[in-house]
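Shown next as structure tokens: one chain only, the form predicted alone.
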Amino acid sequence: MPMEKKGNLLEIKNLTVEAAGRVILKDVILSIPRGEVAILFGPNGSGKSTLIKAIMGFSGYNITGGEIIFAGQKINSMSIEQRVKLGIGLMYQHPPKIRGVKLEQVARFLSRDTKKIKELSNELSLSEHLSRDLNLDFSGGEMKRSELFQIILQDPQLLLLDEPESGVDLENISTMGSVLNEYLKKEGKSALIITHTGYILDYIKAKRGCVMIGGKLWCVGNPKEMFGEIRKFGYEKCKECHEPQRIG
């Protein structure tokens, strides 16, 4: 599909990937619009935090087979620095924690906007988090919510969430939510959402669910109505109902 406005944002084509010396993704076909919402489901080890970081260029992650396209530029080869510039961001499963680096400080650096950057802290309910080390002595929800706060802050035109509720209550889950669903109904804005809960599934709209085992991406159909079968049926039954399949 030619690249133009309304065309794709991310395309993967025969995406393999290496990590510790293993073959971690297979021949993975993925392709996310402009302006929409993919969901990605899977067990655990089944290569779907790879794939994220394959996106965004994390050292130690070598792609030995197909391309990685974004915004119409083959990005195999570039910078985490260079991809950020382009528009793709992360929200980390499991946020670094750095003494010496106040929150507030990441917040500057990331928008001049104080407007944007007060108003987006009371939406988190992250005011009073401002002056503190980054995610040092946060609990989970504050830490979620911060990466959220980077995040949108960042305004990349591609987001991609690693279990973003994971470890996450109910109430931070619906706080995150809501002020991700505000941000994805932005022009242009796209996202890549993995979730084991499902739980993000109520505040956002997304238009495909996609699963995926051992590396390969399995079927593909609407999430919320994928997620029901596998919270019924479980992962394997994916396998037994479709060929591996080319998302896109």
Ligand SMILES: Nc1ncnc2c1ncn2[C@@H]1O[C@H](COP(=O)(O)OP(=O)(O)O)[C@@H](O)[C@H]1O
Contents of the next structure:
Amino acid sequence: MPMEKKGNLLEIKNLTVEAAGRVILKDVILSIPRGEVAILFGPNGSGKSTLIKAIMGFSGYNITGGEIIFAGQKINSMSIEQRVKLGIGLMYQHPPKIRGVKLEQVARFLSRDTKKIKELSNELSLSEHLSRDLNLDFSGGEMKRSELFQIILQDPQLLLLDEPESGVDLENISTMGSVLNEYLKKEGKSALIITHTGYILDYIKAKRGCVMIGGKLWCVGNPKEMFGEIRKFGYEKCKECHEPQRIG
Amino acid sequence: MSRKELDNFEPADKEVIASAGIDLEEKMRSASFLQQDAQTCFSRSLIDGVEILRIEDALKEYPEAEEYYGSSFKLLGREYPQDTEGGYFIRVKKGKTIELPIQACLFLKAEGFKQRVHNLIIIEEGAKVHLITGCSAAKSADEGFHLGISEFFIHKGGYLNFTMIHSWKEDISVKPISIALVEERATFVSNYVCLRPVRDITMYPTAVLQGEASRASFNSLILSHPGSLQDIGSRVILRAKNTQAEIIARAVSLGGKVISRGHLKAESKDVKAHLECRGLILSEKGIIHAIPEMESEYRDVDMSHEAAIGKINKDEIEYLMSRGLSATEAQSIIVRGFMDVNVLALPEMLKKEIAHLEENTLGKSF
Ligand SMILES: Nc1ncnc2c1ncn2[C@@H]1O[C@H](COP(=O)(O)OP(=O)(O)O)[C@@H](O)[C@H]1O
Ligand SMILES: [Mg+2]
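Show the form predicted in complex with the named molecule, please, because up to now only the form predicted alone has appeared in this conversation.
Then the entire complex follows, led off by the chain already shown.
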């Protein structure tokens, strides 16, 4: 495969996705080279989470057109489990609560390294949460930290982060940011990060940003500059300055 | 229980008995009682302040036992079966705190045997104790029947943590009838675990909070196998001020029918009570029918209930799958979590034991 090593870890070609009989994503084109981080902006309800869920393979998100290619393989019809095995990991925007299942159980499933579990849970101020039911009565920030904790233990090649810093206080954003940055520095790690607040941009190196509006990807550029523009002029402005375009 | 007394027990029988939470070595127990069919095999207290003996012996020996016998039914104006044979009398003396649990086992052995017992449990003023009752049936006990009447008297400031573990088989019918009378500042905790197959169980234990600031909590974990009917409820009558009650039930149906009842009745103002019933249906054939009831004659009460029944939430499965678990692993960990031993109000000491029992049984079920 010519794509290997230096090529794209993720390639999305003309992806159209439906949920509950409605088209949510239309002809989305996006690629993420190995070792790079892409940022996804966009207003509420524009389809950002849907894109990530379709990449992960959740039920209820039907791909009616296009392809998702990961590490050179088409993964459109693979199970979630297979996608995880290939190296895709997801940090939820709104993780479900699971009664009686402890955070520690999942951590131990994800990693045999008990020392690492201990250290990372300490670093993310989650030591006391290890013995608690997953996400049950976790605050917004605790949920995000617990999601980051799990995904780092999972150690995927491609991280899909859905608003990792929403609802997290500044101090914890800084901790999360540096944990994440440390991780992304490792060989070949890539990420697609959805952000509203833009805070995460201060902690990680991201080459490219794009904006999703109404299920289409618009605009591409330097994420920090883009975020500045969005703050000044809002999302609609992105539409004005560019046609929907090919990214990557 | 010493080797001699267990000599004529087959290894398989010992295993079933142990599966109902009975510690045959008696290492971690303060007193033990074992009745097979109608015969008392064993009855011994290892500690001062705990009396344990066959009910008929207690009625002979202690005139006051007679006064207790049947009195809880009288109080509620209820009848009870008179044709019982055996059962245990347990009394914990005033002010005693007993660290290790007392255990009692009611064991069915002979084919078609109808075991009918009447138990009396008396917790004197300020005494504190844990009691485990394990009920089980040998392979030979085909078409067996068990009727168990239990009367609990928890006097002022007393504390009883009662754990009942049912470990039956497909062709056994079971009918426990229990009433607990709870005096001022006393606490009655009932934990019920039924994970093995059974033909049918009908039970609706009642706690009467008669003294101010008394409490009752009923917690149950029920696994329903195909072809079984478990009609299981808990009732608390709150008769005095500042009493509190909680009923928590978790039921998982693998194909059988569960009727999960709960009844909270406020007969005084200033009481607080909560009822929670959650059910998971894992098979097309499974049925769970939750019937939560609340009654109050007063406005100044704080009573609530929640009930939720359904199959496992797909989001939960997919969440765990996105962390790399297979669909089967995800389902199994969710069901185990749902049946979390922490739902029961167990002392640390027993928690591990029961969690282990549970794991053994669930491991065989799916
Ligand atoms: N499972 C679903 N079923 C039906 N509609 C959905 C589903 N998931 C998302 N949608 C709809 O798709 C649109 C995009 O949602 P989402 O991807 O969550 O947006 P964003 O993450 O950009 O805020 C919204 O209108 C949302 O209501
Ligand atoms: Mg979203």
